[in-house]
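In structure tokens, one chain follows: the form predicted on its own.
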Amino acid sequence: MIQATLHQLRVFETVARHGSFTRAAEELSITQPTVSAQIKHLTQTIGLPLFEQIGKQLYLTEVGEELLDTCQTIFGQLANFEMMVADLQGAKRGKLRLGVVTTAKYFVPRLLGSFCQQHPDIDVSLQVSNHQKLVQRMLKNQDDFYILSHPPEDIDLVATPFLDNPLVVVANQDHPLANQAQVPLKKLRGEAFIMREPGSGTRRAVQQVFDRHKIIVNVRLEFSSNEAIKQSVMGGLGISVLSLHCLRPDYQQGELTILNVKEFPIPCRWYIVHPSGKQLSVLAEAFLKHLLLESQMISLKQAS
């Protein structure tokens, strides 16, 4: 292993990551005989094969994974001490990976411009996805934090609550239902729902205070982008559970209305959460000091 290269092990995690030579080049901005050379080399080094390739699909053999693994903490270890010799001299470079799920989106890139403005030398990565694909990614390791509200608990996570993530029952603002006081959720029974899609967070918060409480709704449509659910309400096909994250400016505008429904809001809270054990980069340190000052500023304010 003395005798392999950084250049070797960059690409081969790349093809890896890829499962593609073709792929790999183009990222690496290299031909694919060259790619396939270095792999070739790498693995007369190692003197075992590190793929194995069934029909057109590229797969990483066990000695194959075990390599992935050690390349990662090397290429890790390297960024951090990149970052660390930055920050010795008075500046913060490096790439800070994120990962968050859709209603996130709302806010996080506010916070991300602050971060930036302040350290604009810093490269970074914002990978938007559902709950699921969110999960995924926490599994492999691809981020250097992730920001949702339901951190699963099936997996050895550090989570910090750093922000409240109220769930409210909107409706169009001609609803039947709006303006009433006080709805009783029993009112919901039979009502036209436009969910989110199964294994969303939020729509697991909301099935479970329906399960609670022995309420069946009539789910006319599925989506997985709040936008479309918003347009969905404001076009009078349903109603709907969403964070009150993302109802500005729809909400100030008017054209959806919160109903004052029993049981909700569902107090949910964001998390900005990474693998136990998982060494923060100084990069990923200074975000989440910078994460947590910053949202006690936006509840002050929402407070106020």
The other form holds:
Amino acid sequence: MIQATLHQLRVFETVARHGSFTRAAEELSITQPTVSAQIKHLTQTIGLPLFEQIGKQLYLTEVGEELLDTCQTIFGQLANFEMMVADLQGAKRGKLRLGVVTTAKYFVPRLLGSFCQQHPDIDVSLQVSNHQKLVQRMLKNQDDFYILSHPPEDIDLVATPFLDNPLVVVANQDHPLANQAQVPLKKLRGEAFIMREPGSGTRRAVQQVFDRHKIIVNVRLEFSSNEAIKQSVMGGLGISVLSLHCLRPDYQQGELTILNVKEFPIPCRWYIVHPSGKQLSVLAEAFLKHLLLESQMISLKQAS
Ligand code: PGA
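How about the form predicted together with ligand PGA, since we already have the form predicted on its own?
So here's everything in the complex, that chain up top.
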């Protein structure tokens, strides 16, 4: 292994991440034959195959998986070292890798914006996916940290709560239940529901409330986009449950209404989450502090 170069390991890590020689060559701005040659040298050095090709799909072998873990640790520590040096020189540099659930995209980019203004030399990767896909990224340790509202209980995590995320029942402003107080949950039984897709954290939280009260709702439409749900509710296709974060502008414009249903809002919170034992980079630590500070201001503004 001592003969493997850092460049070969970088090429290997990029191929493994993309599952493709072509995309790795594109990312690294080198030719595909160069990628193949570097992987060949590395494989010879290690003495065991790192990939296997089945049909068009490239899979990591067991030793390939181990090497990918090792590379991620090495490159993570090198990146952290660079950030630390930049920090000592009085500047923040490097790359911040964040994974957030679909609904968090309504506020995280704004908080990122104020952070990037303070640190103009940083790069950011923001991966947006639903709860289930985000947990898969977490298990593969693909990002610095994650923002979601139901941290999985079966993974050893550090989870820091930082903002409220109430889930409310939304309907078209002309809906017959609009303006009624304390609507019993069972009244929603006959309603056409527009739900997030299976795997969504919002959907799971909603389902838990209905399951607890043994109510089966009529799911008419499923969307993986909160925006598509809002448009469908405005179009009178049905009612839904969404985070208050994704409603504010339209709600204020009066196109949607929040129904006053018992058991709602569902009181969720946003959490900043990372696997316990993960060493956060200098940049990730700084952004985490920024999030906590900014969210205190948001909470104070909402309370006043
Ligand atoms: P979702 O998750 O975007 O997958 O519905 C939302 C959440 O974690 O609150």
